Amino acid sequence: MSGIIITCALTGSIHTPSMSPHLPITGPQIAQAGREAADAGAAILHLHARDPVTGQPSAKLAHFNGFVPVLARETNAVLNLSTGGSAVMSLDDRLAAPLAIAPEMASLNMGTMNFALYPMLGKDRDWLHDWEKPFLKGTDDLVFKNTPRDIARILTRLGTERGARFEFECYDLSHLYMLRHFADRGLIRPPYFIQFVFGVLGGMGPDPENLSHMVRIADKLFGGDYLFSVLAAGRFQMPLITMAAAMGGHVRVGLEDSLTIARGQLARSNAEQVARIREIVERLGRDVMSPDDVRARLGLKGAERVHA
């Protein structure tokens, strides 16, 4: 099999600080998490920011600047900034930091969808901040807006104008057809790096047959012009990404996607998850790709052109 790309999503915007003491919140914490994940074998670091005082997801450039320059200076990892931010943010807010930083890669959600996190309220816990519980509760009426106009704007402003390549996040089958639409419009070029997202309520369920079907349809739509990676939420993380690795795909781990390393056991760090999946994929006979291997494979512009 070919080399495998390990992406690590360090903190995200889904989990709240009360859910794990190991979730990185501050700039120094996120920077440390990124260094450790890169050392463990993650070639791509997927980045969100948080307010260092409250732990709330943040789109502020100042908060991204608390860790992006450090990671650019102290790792060779490909820095992949989120354009999704949080589903409660406006598109202007979500784009502010990526437009200023002009990263090598950025994530791009390929469709509007329900984004329901309220089932996380089912577990009793002591809440550290007064925003956490209302935020989760309000997601029973939350629409994550990513219209064709929004997608075209991101592709133009970040891609055409700033040279970023994209991790296309597909939460459902329809998102693959939307991606094909933009390829046909000439706004993107191969190779397409497609992230199949499983386990978010409102998107695809984490069923193995869904992964197999997504690969079949992607093969039909993109032929040999794409790479697929898999992320799965919560306890489905390791089983589904192991299946992806066995199928020749790529993998994503990180505390954005799952707070655990085993059932009922919190992961102590992002690097612990990276080390776990690295051991698994190497036992499958896959070679872990370096950041420079990824840059060559995906046609990235190079770290020297990032404004970090």
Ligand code: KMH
Contents of the next structure:
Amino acid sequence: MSGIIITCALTGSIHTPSMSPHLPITGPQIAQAGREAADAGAAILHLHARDPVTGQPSAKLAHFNGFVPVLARETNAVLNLSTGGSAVMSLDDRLAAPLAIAPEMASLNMGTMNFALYPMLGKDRDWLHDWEKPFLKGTDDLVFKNTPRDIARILTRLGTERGARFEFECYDLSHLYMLRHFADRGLIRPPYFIQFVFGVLGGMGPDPENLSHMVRIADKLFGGDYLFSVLAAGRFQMPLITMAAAMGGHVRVGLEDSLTIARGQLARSNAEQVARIREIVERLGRDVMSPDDVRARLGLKGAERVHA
Ligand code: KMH
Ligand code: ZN
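Now that the form predicted alone has been shown, please provide the structure of the form predicted in complex with the named molecule.
Okay, now the whole complex, with that chain kicking things off.
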């Protein structure tokens, strides 16, 4: 089997600061987490920002500037900026930092969907910030809006105009058909790097049969023109990405989607998850790809063309 891409998503917008003391929040914390993850073997860093005081997910360029230039200077990792931001943000807000930074890669969510986080309220905890509980509670009426018009706008502004390539986030079978639609419109070109997303309430569940079926349909729709990677939320992270690695796919870890390293045990860092999956995939006989391997494989524009 060929080389494997490890992506690490450092902080995201799903978890809140009270859930783990290890979730990176400030610019220096996110930069440190990124350096460690890259050293441990992550070729791609998937990036969101947070307000350093409140820990809330943030779309502000100033907050991205707290860590993006450091990571660009001090690592060779491919920097992949989220265009999903947080489902509570407008698309204009979500795009502000990626448009300014023009990264080599950006995430692109392939459909409008529910994004329900309120089950996480079930666990009793001491909340550090006033915003956390209402934020989670409100997700029972939250629409994560990614219409075809939104998708086309991101493809044009970031892809055509700024040369970014995409991590196509597919939470459901329907999203693969939306991706095919954009391929048919000529707005994207292969190879397509497709992230299968499992375990978000609103998307497909973390059942192994779903992964097999996603691969079967992606083979049918894209033939040899795609690579797939897997992320799974919460405790399904390691089992499902191990399955992906055994099937020849790629993997994403990180505290954005799972705070644990084993059942009931918080990961102390993003790098701990990277190191764990690295050990697993190497035992499966896969070689971890370097950032430059990834640049060549995905046809990225190069780090020197990022405005960081
Ligand atoms: N945390 C993932 C389930 C994005 O940043 O565009 C969703 C995600 C979306 O990573
Ligand atoms: Zn993300």
